[in-house]
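The form predicted on its own is given below as one chain in structure tokens.
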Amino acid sequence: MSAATEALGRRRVGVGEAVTSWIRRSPWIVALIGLLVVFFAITKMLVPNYGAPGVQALGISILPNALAAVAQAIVVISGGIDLSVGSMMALTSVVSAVLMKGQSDIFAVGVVLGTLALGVLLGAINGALIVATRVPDIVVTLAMSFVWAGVALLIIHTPGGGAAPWLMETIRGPLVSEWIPRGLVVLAVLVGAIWIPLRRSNLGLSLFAIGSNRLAAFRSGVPVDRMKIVSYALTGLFSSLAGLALTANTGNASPVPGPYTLESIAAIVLGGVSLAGGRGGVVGPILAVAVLYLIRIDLQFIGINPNFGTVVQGVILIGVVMLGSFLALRRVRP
């Protein structure tokens, strides 16, 4: 045997002990790709011509579900939660839809950073307040998510606004395969690109540890409030990417908060985020958002009144919770 030949051997075999590694260490995110084929089988089934324009505006219609739930992913793993995503996502797709209609498109390049930028302000806003008022972050972003809707009800009234074309012809259309949609693309690089260097940093491990034992990390020296602040930003970031995602989807922008802030905790739960904090990613929750969309399209080729889907939904929520801690029972009793 060559040297050549075994050192691909060794490689093959590295290959897959790492494959086996991420099995056995993601259990959950396993289990939601099983789900998610399953699915796409079933929905194969019931439209046999379902292909790659179903892929593509699968890609579309989830890019701003998948953004709003790593913007909470963010926030709960840290320990907190934000009922406000949906009014920040609304009021930062206005923002951007008012400033680019008719105008250039570096003039529009400018005002996708304002609306990042304007994202991460509310979001530490959002932050500030939890940590001078001490009140609970349920209730600070609950308070919240009526001030944002209303901001954006005072710039437009009724749907309006415009998209730059490139931003449009972004999330648009396939890339190198008919089968693999932009959107789909863009959320994995937007993700990646934030998420894989966070979690590897110090700053992502204090996000974990303020949310796994807020006094634990306060001796060892991690500063907990700035650390609040900071992941509220984070979603803020996220919550601003999503409503950048609804502006180039639709093409213009609505003041009314949709259903995006229940949908995303919906998410994370059947993600597998932990409310409790300190536990979980962001793979899972955008896997789940998938599932959830083919679930509520299934049932309209079914033929079954499309607000059925919310009662599934729920149903499948209270499974998952329901499984989540009898296996936390499992783990405590010796």
Contents of the next structure:
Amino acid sequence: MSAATEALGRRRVGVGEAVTSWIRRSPWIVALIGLLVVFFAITKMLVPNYGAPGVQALGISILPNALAAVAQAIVVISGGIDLSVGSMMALTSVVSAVLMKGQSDIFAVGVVLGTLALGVLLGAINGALIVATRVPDIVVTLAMSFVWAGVALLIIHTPGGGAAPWLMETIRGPLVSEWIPRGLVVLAVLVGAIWIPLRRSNLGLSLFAIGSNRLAAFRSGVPVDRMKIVSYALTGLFSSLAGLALTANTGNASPVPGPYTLESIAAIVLGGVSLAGGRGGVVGPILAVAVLYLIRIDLQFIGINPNFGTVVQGVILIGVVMLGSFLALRRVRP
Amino acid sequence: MTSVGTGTAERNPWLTRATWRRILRDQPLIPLSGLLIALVIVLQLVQPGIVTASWAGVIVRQAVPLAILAGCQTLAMLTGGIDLSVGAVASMAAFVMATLVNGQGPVVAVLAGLGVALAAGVVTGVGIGVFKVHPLIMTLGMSLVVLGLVAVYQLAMVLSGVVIPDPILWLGSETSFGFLPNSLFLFVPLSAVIVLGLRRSGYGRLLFAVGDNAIAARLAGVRIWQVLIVLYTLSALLAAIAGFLIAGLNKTASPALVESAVLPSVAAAVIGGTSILGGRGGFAGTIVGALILTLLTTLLTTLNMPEAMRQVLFGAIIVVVAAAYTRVTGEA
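How about the form predicted together with the partner chain, since we already have the form predicted on its own?
Once more the chain from above appears, this time first in line as the rest of the complex follows.
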């Protein structure tokens, strides 16, 4: 124990210093946390009794969006973009709900695992098509978004299916304290179990490398094409997790894709991921999803016509990207 | 062609791969027209007696608005962009027009429809040209903004009915001499202007230049932001015209009238040989692409395919055709 502490102590001077250096290294995330606090304060001012139930609602509501944002972040960091995230969510959600309806809990476990495998497969198909055809990512994923949504519609025409009770329990309600929604715990566990080990491995480094400079990555011996497929497969995996979250959230599945693709793009840009690739992480996008959610419910609390919500979302999307490209321009020529 | 025998493929320069490649790259109209004729023949075989002059009129009438929307994509794609807001803008123009007819009269209504489209196009153009937002994100965001605003407008105008003025109905859904769709009276001059404008006018060349090599164009003194603002404004105006025609064709207007035509419009431009990377393509191919898609839809309807299957096929067709073009032209 003491030896281990000493070994650590040689590299890291102390907790306080580590925190300050982290803050210095990630100003964007600190700013987002600040923004989040500001919007919590605004919400609290608008609705004085906003408290634990509100936080729990937030935990459930942002889970699909946050997972979609993580999915989009991974592929954009690797230098691509996936416009089929929303459609893959719809398809995986439909498949899981249809298979799970009226089945036993054990069977449902198999369905969940199968759905995740399906997500990886869908993503890998997207990536393989891009690599094999050399058609730009945008065109392929835009076209595939219609293919996946069409397949979802072929499976069921109207919302239907069901979800296993344990799956719904996993993301609903609080854990330990009423201020800790299970949805957020699930999110933290999923991201911690999949993304963080990945980020620290050679694979994660390669993903950043192909997004940052494809040619340099190729010349350093990174299997560029294979990594591209892997990045899309990971996006598919997180899209299927988001799809499962949709199923678990509502207890059934809708074959019509929600606005998740667009919001995932807005969230990653607001979350500090560069659309040019090679820069960013997944924590920023998740915080951004929470900020976007709070903006939306604040608008509701003010009593603005809900249709303006769509307008605001579009304006935020454009505004955030404009701000991002403005900052990027400043960074290029100081 | 008199000495047709063994080994024609080697001897006859008509059939070498390089020649095919050149035809597909430089003259996509030739293979596309072949495909169009093949589709007509297949339709005739599937349902004998379906191909008549009035049937052709119906097909053309449906294809014209799609071709105009695909024209928006063609112009945007020549510069390396894409305009996914055409559906929202076209629906908005048609809906604003239809709600104002009762109170303000048809002329003001049509002008107002064009005006709102113009405003949306300028905003899109400024975002893409000046603020350098990626066209895809800018136009997707704009379509959200437009859809939301139209929904708010719809609530405000709930009392004024939706009326399509007679001239628009005449243009959109009626035919002359029993088979000639009236929309052609608008479409033929319009497409002539676009085709010639792209080939001969300075602005047309600027679009190709920006898409082919934006840096070279900038160094040559092109003010790219001005080109882009004009481009997306033109695109929105074309979308508004298509929206009017679709309103005339369907004899109604709603905030989601044209939304389902967005992907087919991209597909028509891609099939017509316009590269999404910019710098290659033209409107003539796009028109044939729109006709091919309309025929394909008819064929799928004849075969009783569900709407979802059509979506799947359209998506697959875009990937396959785009892949074929990238392979043939050697772009990467």
